[in-house]
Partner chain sequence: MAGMAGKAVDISGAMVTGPVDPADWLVIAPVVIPVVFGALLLMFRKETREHAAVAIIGLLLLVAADAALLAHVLARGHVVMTMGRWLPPFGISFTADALGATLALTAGVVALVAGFYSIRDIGNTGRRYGFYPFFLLMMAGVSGSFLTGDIFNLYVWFEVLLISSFGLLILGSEHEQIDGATKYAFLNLVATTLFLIATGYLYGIFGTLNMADIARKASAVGPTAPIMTLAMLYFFAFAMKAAAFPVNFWLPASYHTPRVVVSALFAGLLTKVGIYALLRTQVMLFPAQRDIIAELIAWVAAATMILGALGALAQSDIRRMMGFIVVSGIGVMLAGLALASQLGLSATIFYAVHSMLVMTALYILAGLMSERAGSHVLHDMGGLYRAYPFMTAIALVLFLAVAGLPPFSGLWPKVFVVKAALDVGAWWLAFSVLLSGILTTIALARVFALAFWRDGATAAVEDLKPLRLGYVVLVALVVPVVWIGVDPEPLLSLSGKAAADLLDPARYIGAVFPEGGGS
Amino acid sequence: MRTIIFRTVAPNLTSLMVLFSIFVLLRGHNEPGGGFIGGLIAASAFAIYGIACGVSPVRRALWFHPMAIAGFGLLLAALSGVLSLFQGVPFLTGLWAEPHLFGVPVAVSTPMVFDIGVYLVVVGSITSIALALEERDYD
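How would this chain look by itself, in the form predicted alone?
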């Protein structure tokens, strides 16, 4: 289904969906949402873009191989749990800090780092599966 309308709308729709997925990711601990559902929304956006424009534009837009993105997300999620071990508390215990960036306090937490890791794992793995299915020849 590569109509001219779909190919024209798909890049804009993809941009909006990725932006919305980041919004869902960032509000995930206070309200419904988080890394998993945000990652599914972003992976759906890349799948729509792949259906409309082909696999190679999606691979160019991602910059990295989707499984490398998933691997980095897994590493990030694991490291967020290891940080708590250095503080003498159980694995995956939430830790919070408030460093000052240009004089403005910025709240940073290990649960948010874990959610970002989950987001990257879901985006990478689901996008990799979707791209593999889309580039498959059906001769």
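Would you mind giving the form predicted together with its partner chain, to go alongside the form predicted alone above?
Coming up is the bare chain, nothing alongside it.
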């Protein structure tokens, strides 16, 4: 699979796919998309990068161990629910804030934080599995 064409295209493809996965993640609240499907797209991006250029460049590029990313995602998701403790509402209640960034209102919410958590869990765990499988073949 390590043809010159694939190796040249793969990094660009990967970055595009990761960008697209974040787009899918963020549009997920009211439209099709969300953390799970976004996470799968990002994980397949890393898998493609791994197939083209080997596993160690992916691990270097990710910086954190994929399982650590998954752990952080799980923590984020759990804490997004705990936030409602301080508002006197039940666990996992959606809380919203609308700060103005550069004059544009941006809706920030705990469901979004939860979804980012899901995204990271999926990215972390699927990438970890994919890299482990690829390692057998190439390294």
